[in-house]
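Below sits a lone chain in structure tokens, taken as the form predicted on its own.
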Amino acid sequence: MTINGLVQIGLYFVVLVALVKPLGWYMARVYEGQPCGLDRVVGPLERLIYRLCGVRQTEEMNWKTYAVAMLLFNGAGLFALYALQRWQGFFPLNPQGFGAVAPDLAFNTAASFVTNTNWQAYGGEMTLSYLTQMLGLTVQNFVSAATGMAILVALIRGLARRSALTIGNFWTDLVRSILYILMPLALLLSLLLVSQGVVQTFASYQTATLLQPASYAKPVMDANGQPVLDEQGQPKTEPAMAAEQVLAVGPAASQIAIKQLGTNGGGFFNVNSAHPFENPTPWSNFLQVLAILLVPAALCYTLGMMVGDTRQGWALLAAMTILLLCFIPLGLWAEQSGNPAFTALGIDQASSAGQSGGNMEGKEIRFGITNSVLWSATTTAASNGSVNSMHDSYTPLGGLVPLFLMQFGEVVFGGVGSGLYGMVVFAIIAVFVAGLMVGRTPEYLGKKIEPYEMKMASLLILIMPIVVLGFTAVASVTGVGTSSIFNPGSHGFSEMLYAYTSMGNNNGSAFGGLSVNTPFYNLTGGIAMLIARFWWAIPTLALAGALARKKLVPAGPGTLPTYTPLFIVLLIGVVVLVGALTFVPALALGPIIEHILMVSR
């Protein structure tokens, strides 16, 4: 790594940690109903929403009622987004005249955005109208993120309360998450992004005449818009000349702001934040990658405040940060080492990639290797999935970093709310393991961890691997699954594994080279995303209800403090051990063997 690269990464984490306490303090006051500074401005709107919806703000719910409200709300969002895509041709704000989205793709997209995954099997500027992008996708970016935050707050109340039957009100938590936290942050970030040149307009697409016409190989598509393959199974092309270029524009900045802050990640344009209209400058790049981890990191401090011990939040934040910092250097080393196959051909990778040298394939020159690797690690540590470079073009070990970070269960920061409640589950497992070591009933934050809590925790850590490995296995042994692979061998398997890891962890990023806009991948992917989101949420709420009913147990000589360096190391070990035991065999068939083949040529 270069000194310049170390300074950039160090600056990023310094700014991130500096913002944790003020934002975390603010969010704790929002959820506890205390004055937070925006009450006079937002309070009347909040009360109006409750009156219009018939919600009693102070009426609390038990965990089952909370879960039903959450499922009904997100089910309605799923149906509404599906219908909007199917009927978008009849609605206004459609300057390009886009027609209905295919049923399987509409289902996949609806499931994707409702579950905070934002997996995209389509090109946004070629498929969706402005209205669908705003009323459908951007709205879901807010409410899906707020859903995760509400579930986390319910779990925190379960940890903080004693002998209680309720864990809060879903509607209140949802509304306050949006009005007091996500909307103000998104408005501020939108203005900052517009100042950097990110587009925000309702104008039609613009046509520019090229100064020099260019020839190119145009892919041959069938009547369904799918590539036509030749006898060798490769996409057919035909020669073509380009004299003009259509520049896609639209109301992008507003969607980009919440896609990053809400760890949604779905881009307005097809190439996401690698597009110059989404991410034009180094400053816009810094703001966006900072926004990815900002709310998940600050929620750690929020947890500490709400349970009455900020050391607990700092301990969880430390575990997340250490895990991420362990993987960023591996990614930098892999990408800056370059591709030995190019070296054997006499290609000077150092001169083509700047002073640091390395693999610049699929990366923007204006960001370079350091900012590309930093983004790829943060976006997959969080359940964000936005990209400023193409992960499929990374070296095998460089691509393993984002893949393995997702396979930890999206708990290394993870999504807003969902990442932290996943890490709390791992903390419960860690104290259970420690309790077994010393022969004492495990406790976490003064609550005894008994068989019911461990059943819920075990269910939570088993759901994701079953979804990811199960669907990957089905895709790899069926014709409908393997027919979408354009890169055979170990890399083709890596692409399938990455796809279902991304969908099964509500991430949304992807390796290229896998044609996923097919009925098989759209349907199985949509099912995987729904299971990964809501089969995590329901046991988490059940766990919250069980913990809320418990009495506080005084700490004794055998109690393991859950804020010390010892516990942080134990927590990191549990996360790594579970991830490694579950996924290393699959990784050995993909990026690991691919790396061995690359260096042995």
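Owing to the predicted nature of the structure, the values given are computational and were not obtained by experimental measurement. Here the rigid core means the biggest group of C-alpha atoms that line up within 1.5 Å when the two forms are laid on top of each other. Numbering follows the first chain given and starts at 1. Compared with the form predicted together with the partner chain:
Here the chain moves as two rigid blocks between these two forms; the smaller block's rotation against the larger, from C-alpha superpositions, is 19°.
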Second form
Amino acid sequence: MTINGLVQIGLYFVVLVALVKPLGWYMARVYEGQPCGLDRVVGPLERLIYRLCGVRQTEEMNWKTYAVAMLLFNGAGLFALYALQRWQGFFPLNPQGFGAVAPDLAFNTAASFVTNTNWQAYGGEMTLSYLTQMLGLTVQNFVSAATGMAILVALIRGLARRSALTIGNFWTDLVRSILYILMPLALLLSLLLVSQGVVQTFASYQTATLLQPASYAKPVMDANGQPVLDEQGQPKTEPAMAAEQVLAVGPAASQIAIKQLGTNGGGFFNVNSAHPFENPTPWSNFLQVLAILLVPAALCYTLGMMVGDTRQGWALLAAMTILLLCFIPLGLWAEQSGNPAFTALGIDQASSAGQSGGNMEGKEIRFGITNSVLWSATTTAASNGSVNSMHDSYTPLGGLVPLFLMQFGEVVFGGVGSGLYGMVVFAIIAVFVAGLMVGRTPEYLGKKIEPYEMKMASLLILIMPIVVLGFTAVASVTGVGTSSIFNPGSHGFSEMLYAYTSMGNNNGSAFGGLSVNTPFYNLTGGIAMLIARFWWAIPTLALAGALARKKLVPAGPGTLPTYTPLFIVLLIGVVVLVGALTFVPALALGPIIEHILMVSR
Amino acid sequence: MRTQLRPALVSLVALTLITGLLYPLVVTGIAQVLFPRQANGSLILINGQPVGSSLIGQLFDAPKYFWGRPSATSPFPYNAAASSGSNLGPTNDALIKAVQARIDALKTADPDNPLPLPVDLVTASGSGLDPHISPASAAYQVRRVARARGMEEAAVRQLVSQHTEGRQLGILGEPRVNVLALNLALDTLK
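Return the form predicted together with the partner chain of this protein as a structure block, the form predicted on its own having already been given.
First the chain shown before, then all remaining chains and molecules of the complex.
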């Protein structure tokens, strides 16, 4: 780790924590319906939407109605996004003339964006029209994030209210999340990004004349567009010249801003934020990586305000931040140490004034090791999944960091809303464990934790490992699973484990070598993403309903305060134990064995 | 359930129009007015013709030009319509072979170069379009470029340092050299 690297990472966390209180305070006012400064501008639009929908702003819902509204809205979104992809050829704003997306890929992509995962089995600039990117993907970037925030706010109300039957109104929580929080932030961020060079245009792709025409070996295609093979079974090639460079552009900045703020992560271009048009400078990189954790971090403060004790929010934020800070140094060390095989070839991988050094395969010069590793850790701690370097080319332990961070169940910051409601579930389990140790009825924020709450919490934390490990197991013993592997050996197993870990936790990043655009991966992955999202969401709302009905128990001498360092340590312990006990055996078969093989070569 | 169906459908349409149409149109409108060059791809124009983008690398393999990062895009390197990394894992033999071939190409173009070979010059970038190399990689190539052009090494080195960007605000990112800008500057000299 270099001095400058420490300064960059330190600066990042200082700015992040400094923004938590103002943004968290603002969001609490938005959800409590108090004046928040934007009412004059946004209010009329908000009221127009309610009138068109036939919704009364003050109408409260019980948890079942709230869940039905959420499911209907997301179901309609899933269907609309699928249809849009299948019929994009008939719609305007398609300058490259892309045709219909295949059914399995369209299902996977629709499930992916509706569940806030943004797993991408396609290359953006090669598959989707501008209209699909805007009306399909950008829209879901907003509404899937707002859905997560709405569910969180419902859970917070469940914790804050006493003897109540209702937990808020889904429609107002959804609309206010978008109009008052996500949209203003996205507008500001997208313009800052354009100033750095992120493209934002409706023109078709640009063509430039190359300074030095490039000669290359072009694969020979037959009449059906399939590669022709020679006698050895290798694809046949012919010499060709490229005198021009076609530059893919598009309305990228508006989508990138919300992809980061809403922990979505789906890129406009194939290589996501490694693409110079998607993330052109270190400053654009800083803004984007800040946007990844901004809303999830600030929501902790919102929770504290809404339950009337900001210490509770800071405690949850502290647990998340400490966990993340434990993993960044491991990633930095692994990537900065580089690849021993390169050293054997006489390549200079040492960090110096002239180069960042380290394992630069799949990384960009402007980001170097520090910003690549910082990004890979934050994007997987949050369920964002955007990348600015290729995780598949990381050293084994460098790749273990993002993999393991996802396997904590996306509660270390996690998705906007969904990460914090996951963390609250872990907090409930932590007070239960503490209650078992001292033999008292557990309480969280003045609410007694009883068998029903524990059943819901257990239901939540058990399903993710079953989905992730189950599908990984199926993929590793079937031909349709293993034939997609790109890198041989234990790294190939890591590719499959990473794919299902990512989809089964609604993250969306990938070990990109795995060929995932196959019916098997598209269908199993789509199912994994839907389970991961809605299996969490529905019991969480049930929990919210159950908690809202309870009376407040006054804190007694036996109550475990849930804002002390002791509780933070206990919470971290529960998260790490559950994650490690579940996933260490699988990690041993993948990155750990690969690391041992790499250093012993 | 029936009572929630209307708000579900109507709000989806309304929010689609607001976030999917209004929002990108507003951003595009403001961006095209405030930052027209950046919003359209930061094109470099010579006599009104685009010769590339200052943000996107191009393939250079002639001795008289500085070479950029290896690129894994297909079917040809630096295909800016299909960005891609290599995705090769650290223990994959194909990666080691590819790196060895790149070392051989650099050594053939400039035998007995005494400088250590920087890692970024033989490893593929994440995007396949990285416009930059490290200052160390530029320094490594100064001798070859100077010889191929019949220039003084010092003159080439000075041009390199003129095209070396430091960290933004002195802190963020890494120092870097824009290969296309440097090569364009070399061509205008001679």
